[in-house]
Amino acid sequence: MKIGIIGLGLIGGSLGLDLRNCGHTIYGVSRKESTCQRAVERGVADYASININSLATVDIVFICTPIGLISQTVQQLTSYLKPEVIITDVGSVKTPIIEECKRLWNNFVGGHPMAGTAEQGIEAAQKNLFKNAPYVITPTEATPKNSIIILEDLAKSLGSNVYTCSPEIHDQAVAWISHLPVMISVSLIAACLGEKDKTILNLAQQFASSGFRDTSRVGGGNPELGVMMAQYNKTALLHALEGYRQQLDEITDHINKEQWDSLEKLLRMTQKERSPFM
């Protein structure tokens, strides 16, 4: 199958490595001549352009851009792809959109693959990276079932664990194991920072070790990543924010009551019900 990815950062390249390792051509697209030089020397893909006109042949396009560049990038492919192209993403919202991309192309399949590191850009692609991982596909009714197929079938090849859920649920069961531990992270930075007395600013900074570095990593990621999850899935994150915001308010409650048992309570609950989520 010839298979184009438009954006060859740490997803968009990491699909190419193992794609093309499962015999596909790869026709790779970067805003940048050197990333696509470095594309082919690193085997992420067959050929690579700066040109979107170089996917005119392709079988199956999977755009790896930011959110926001999604539905753009499929406007601009239209004039090039024969009718019967797929075209799916890797954005981690979903509703918005395929609400978008659906009317600009009949054969778009909303995609997710969960898997992911803290670097970025083609030398952080890496084989195996979607190994075990979620692959979330989230068609619509209008979605030609075999596109879905064909999807779910490389999904698969990667070692996935394929999931098929509407957008709408992908988007707020996201929400709570991805969207809200950024904000939650973000917050939990931002109220140490307000620590006003330098001395223990300081100190805590010097403490801090796994149990911090565990908590606060989301919270040190792409900016750009965040204000997207908010952007886009506004709905959805403000619903779990809210129930964070009573969860909390709970907790300090009990606190500040000196309700000893019924945090002890909540304690276990947590510590019981958390192994569900690893």
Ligand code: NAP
Second form
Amino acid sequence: MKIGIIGLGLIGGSLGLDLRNCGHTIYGVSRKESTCQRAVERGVADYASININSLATVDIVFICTPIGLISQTVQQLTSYLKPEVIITDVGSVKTPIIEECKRLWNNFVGGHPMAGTAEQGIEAAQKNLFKNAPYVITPTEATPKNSIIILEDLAKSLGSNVYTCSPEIHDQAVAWISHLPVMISVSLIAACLGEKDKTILNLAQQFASSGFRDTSRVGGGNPELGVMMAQYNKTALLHALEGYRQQLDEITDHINKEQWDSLEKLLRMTQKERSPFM
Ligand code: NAP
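Could you output the structure for the form predicted in complex with the named molecule, given that the previous block was the form predicted on its own?
To see the whole picture, the full complex is given below, headed by that same chain.
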């Protein structure tokens, strides 16, 4: 197939490496000329350009730009593509993107390859990033069935485990396991920094070890990404935060009332039930 990839960073670049390895011809588009040159040098794309009209002959386009640019990129593409061309995206939040993009292009299929690293840009692109990782496809009632099948087959060829669900279900599930943990981790760091006694704070920082490292890791990540999660997945994230707040209240109550049996029951339950998330 002739495959277009717009946004040659971590996700777009990694997709290019693997899809090219599967025998497809990759037409890359990125914002910077230097990124396009590097994409060809690194084997991410056969051809790369800063002009979106270079995608006029492709069969499918993956939009791998930052999330805030996805729908405007679809809008730009509409002047250059034949109606049978599939447009898909890789955005980490689906509902607002699908709402806008399905109006712009009938043959739009939402997707989310759930793999990544802490790095960004073309140099971060790597082979086999999506192997054994979930690839979620989020069609609507109107999404052409054949286009879903084509995207599923491409995702399977990356070695991904393909899941299909509605955009709303995707966003709530991702809020629980990805966006809520970021906000909890941020709150943990901020709460510790709220300690007024400088001696205690300083000692806490010296004592912090693997437990704190694990629980604070995602709170020390890219601030723009964190804001993006909250902006684009507001409703689902607020629902998850409310559930978390109730849980914190329950634990606080157990400790306040010295209900040690209840606290132990809760800890035993979470010890047992953690593994399905792993
Ligand atoms: P990234 O490494 O920063 O890559 C995005 C690339 O898009 C940049 O390298 C930039 O390339 C290019 N770009 C920016 N504006 C553009 C424009 N107007 N037109 C064309 N290209 C443009 O980010 P990423 O992590 O790959 O994320 C990309 C998408 O993947 C996001 O929608 C995100 O939600 C989704 N996603 C991310 C992860 C993750 O863990 N990072 C996981 C799954 C999905 P230049 O060098 O040319 O400026």
